[in-house]
Amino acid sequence: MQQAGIIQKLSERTINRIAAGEVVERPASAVKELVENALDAGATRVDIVLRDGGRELISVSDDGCGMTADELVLAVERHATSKLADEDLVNIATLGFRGEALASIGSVAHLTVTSRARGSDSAWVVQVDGGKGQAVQPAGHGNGTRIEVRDLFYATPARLKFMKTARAEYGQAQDVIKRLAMAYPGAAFTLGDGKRTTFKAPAVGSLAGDARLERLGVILGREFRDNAVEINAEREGLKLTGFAGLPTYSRGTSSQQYLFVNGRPVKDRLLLGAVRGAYQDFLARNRHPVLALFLDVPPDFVDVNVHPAKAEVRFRDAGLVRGLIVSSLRHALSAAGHRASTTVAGAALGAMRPENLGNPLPWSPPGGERTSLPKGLSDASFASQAPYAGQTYDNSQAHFTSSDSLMQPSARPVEAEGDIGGADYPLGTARGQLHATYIVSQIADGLIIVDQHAAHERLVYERMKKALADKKVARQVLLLPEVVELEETSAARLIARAGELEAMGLVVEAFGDGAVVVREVPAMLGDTDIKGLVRDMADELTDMDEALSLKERLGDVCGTMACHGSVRAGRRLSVPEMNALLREMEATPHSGQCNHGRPTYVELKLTDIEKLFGRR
């Protein structure tokens, strides 16, 4: 019987179990801790096995540096780590640093750690059951460490009740492993459930862009690899690398956006806001780009000791990071402004294929069923930005790639170049108009189909946006200033950005605690719902640290006007008119997609057309 009101010191075991509640929330978090340990140990190979969603067994084996018998004893103790050299938590260069993981897991499960230190000739094993450690014993094991966690949460039945189905927990763990695998292309990863391997990422060498894209392709899919632009920017000691999907290759959710800070996967509202800001012109509100960004910052620039599972970090200068992300994304996207997603052309070709499928031609090249893949579709003139556009098979299938390349025709269809004057133009020369809606133009090695309305709309939109950016946004002063009640913190956040908002035509002032008063609004919005607008922006500042609604509203007005002010489908165009449109598209940034992320033109390579006819 415990007496109420008397303060007692908790036992070591209880302390560990409480800590475990924060660190080991579910099997996936145990997996995360263990895989991070493996990576911190310099592993080049990490094999993970989860049985019954991790409840029965979690096993993580690596070929890292391993531990000696003395180290093993300490390793399972709480607050024991080899990773924290200085004690002020400023320079943290490893994934882990608190020395809590093994002790926490050990307090809620049966934990077995077997390890052989590099250079040592014997392996040792230590076992921990529900927080009670046993003596270190000799064991047989290769280089590296194997950790086995059995009956997770057996010691904390409360947590056990909150476990989801084995499948759900397995999925979570797989997600964690994929994130880590993105950040460590140098290490090979396998994940299995004891019967079969469900995820396999072979090591692809260094951290260089190519290797990284290769790894991202394995995880995010081959299409991502074909539709990504490389990000590589540096500013004031911060380095941002990674790959961002083209706007035409977008998704319905934002779940495929990954940010890594010093190799550590983090979920951060900063990323969401910056990404939406950068893509704001190219995508409809409900579409989200796919991307993986790797931010390398000096260890003292970031505080990772904010969240028990380290899912959030804090930057010393968040504005700098946001600026870097937005500007480098925008820069990369403008450079790729003319690269519509290859999936578009791939889909077009796919739509043409079915007639052939019933009657496969005898001379189809090996792997011919793969030809509906967007192989080589991306524009050659931008090929430099798409280093992997042509390579569609991963390493395990490398022999296909090589045999395929043998089938390349030795002669390129160059004769066309002579008779078209527009060979120098990336979008070629207009050859005609189909259904008074689509412009067909011939280029040196293929043809281009342009949606005339979408293309012209984008051109008008870009022009309006430029005009809007060149001059100040005209503001209508309000006769009846609108008072908007907000939460105190939201109001403060909004006021902090007042200068930025004023540049976009919205003048807000603080109005006591928890309210703002709107004095002037952008004149082009007319008689608008000011309260709604301000509330939306306050929410966005909270969620993403970025107020996009206003910009989007202005963009919407421009978009509507652009739609009305542009050439409609159904209008006949003369050849000079069509050519003028093509030339303007070449000169205008971001003309490869319309305001909603749909492509404005599709390019079909001659080689692909030849394939349709079974000529290759």
Partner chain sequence: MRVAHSTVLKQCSGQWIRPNFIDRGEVIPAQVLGAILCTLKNPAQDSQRHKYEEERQIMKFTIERNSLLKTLNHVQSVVERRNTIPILSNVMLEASDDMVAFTATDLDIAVIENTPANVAVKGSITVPAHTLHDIVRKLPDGAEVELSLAEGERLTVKAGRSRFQLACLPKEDFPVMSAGDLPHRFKLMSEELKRLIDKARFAISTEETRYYLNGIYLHVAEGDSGSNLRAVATDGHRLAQVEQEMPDGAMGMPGVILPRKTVGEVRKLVDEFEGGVDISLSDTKVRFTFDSTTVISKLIDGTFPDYTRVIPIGNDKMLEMDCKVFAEAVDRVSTISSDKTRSVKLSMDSDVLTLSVTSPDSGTATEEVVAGYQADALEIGFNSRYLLDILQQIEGDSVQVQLADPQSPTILQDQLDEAALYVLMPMRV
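Here the structure is a predicted model, which means the values were calculated and not measured. If you superpose the two forms and keep the largest set of C-alpha atoms that fall within 1.5 Å, you have the rigid core. Residue numbers count along the first chain shown, from 1. What changes on going to the form predicted on its own:
For Phe199, the Cα coordinates differ by under 2 angstroms between the two forms after the core has been superposed.
A movement of the C-alpha atom of Ile147 falling short of 2 angstroms is seen between the two forms when the two forms are aligned on their rigid core. In the core-superposed comparison between the two forms, the C-alpha atom of Gly526 has shifted by at least 2 angstroms.
Please could you give me the other form, the form predicted on its own, since above is the form predicted together with its partner chain?
There are no partners or other molecules in what follows, just the one chain.
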């Protein structure tokens, strides 16, 4: 180990390079700083060009307020900025505020800044090479600023070894631009490599909900726009807006979760944890929602100066922020009702395309004419005829019980098409059951296929949560108590939680070593597999932190019970029972997905079905 020498003051050049190591980690970091400067300057258009992933060239042009010759001299100096009024680090209202970006970039690259102040008749240029600045010179340039960074990290070659491929670096920079474009829909953005434009987001006007959704649709795709719910909530001076995808529109990673605080893109663990908590009832642990949330707080409520790259923030009251996010997301998802994502139908149709079938049927005869329907039968009448045409039910009786017959409907007659679908019955009228597992329902413009077990599992789950919240969990005493044999440690865990389980309707007692006896179960579960339920509950407690109460893990416990208390695949249902299930789905929040985030039903439009058979 080398012995330390005499303490000396570092040179300005070394100081700049150390600062650059924190601020300019890779080309995307430089792009972020430069584009944020452009937005702070009031730009309504920002054009970015990257060559070789940003190593050869980074060019950022904007139509912002520009700079005078005197301001250019200061702009490339360390810690010189126009954004920190009275050196107040508490009330920060801009994206940049430290005044170190240009100096840091200039210390490790060839930097050229050309600018013309708004209203001025002349433009100026300044160059910085490896930390050495040159005199400001006159230049030809329109309003705004153009910054060029060439040969990034040429002055610190060791940093080049840690860079990834040009494509990977370009992708990172594109992600940065997308995030800023989400936060500022009023500005236009383009990104290219000098030969082609790979990202383009035209300005969409104000920051209103429709404008922001339009911008998100450009960046995240039309599918997100079609499957997102709006978030708009306020609490104690904090405002949360944005859009969140339905649970059935989810991803395998959290890479499409975009979070912003006062217009600043952040990757904060507190915010990500709040999102996970809001969706925990609706998604499996390996699935992640797609969303873009914009949190606006008073400047003195948040500290944005806790991370070198300003990617993390610290809140004065983290609990208030987390509560706002969780409650807002849950309220919006509840308002979505039984709605499921449109991508579910697309996936189903994709599986039925001819290229995905082992022995596809021809769409038309050799002459190219469409096969005609039987004589006297039109397209409309063919679509409307189905089994059980005269069946219906009484909506007031749409309730499930534990008996073999789930309900006893009234025999109200039905009009030929009056109850097929529409505002009263969005999920239509049951027409039959496939493989004793799937309910087929007809709606006015298509059909719906329901997974009866997944759907009823969600209904039982929501009913159980409501009963627990109201402290009205009805219990059913077993005529013959059920003895369940377990491992000794598992039985001990159950008995240790017996009081909490009793509050949830499950009454268990010790029955010797390695066994428990079940005396009462939640009445809403009906005729359930008691042994399977108890064993699954024991496994759930094994994986649970012993410091947590069952109330804190309410979702997991209710999910386990609901799964055992649901209509099983393979059970034949009558048409009135199927209709009762559909009606309760329509009245129950979140019924579009089961407890694991899978869809409970697929909706196929008649036009799509006709395409499958070559009718369109």
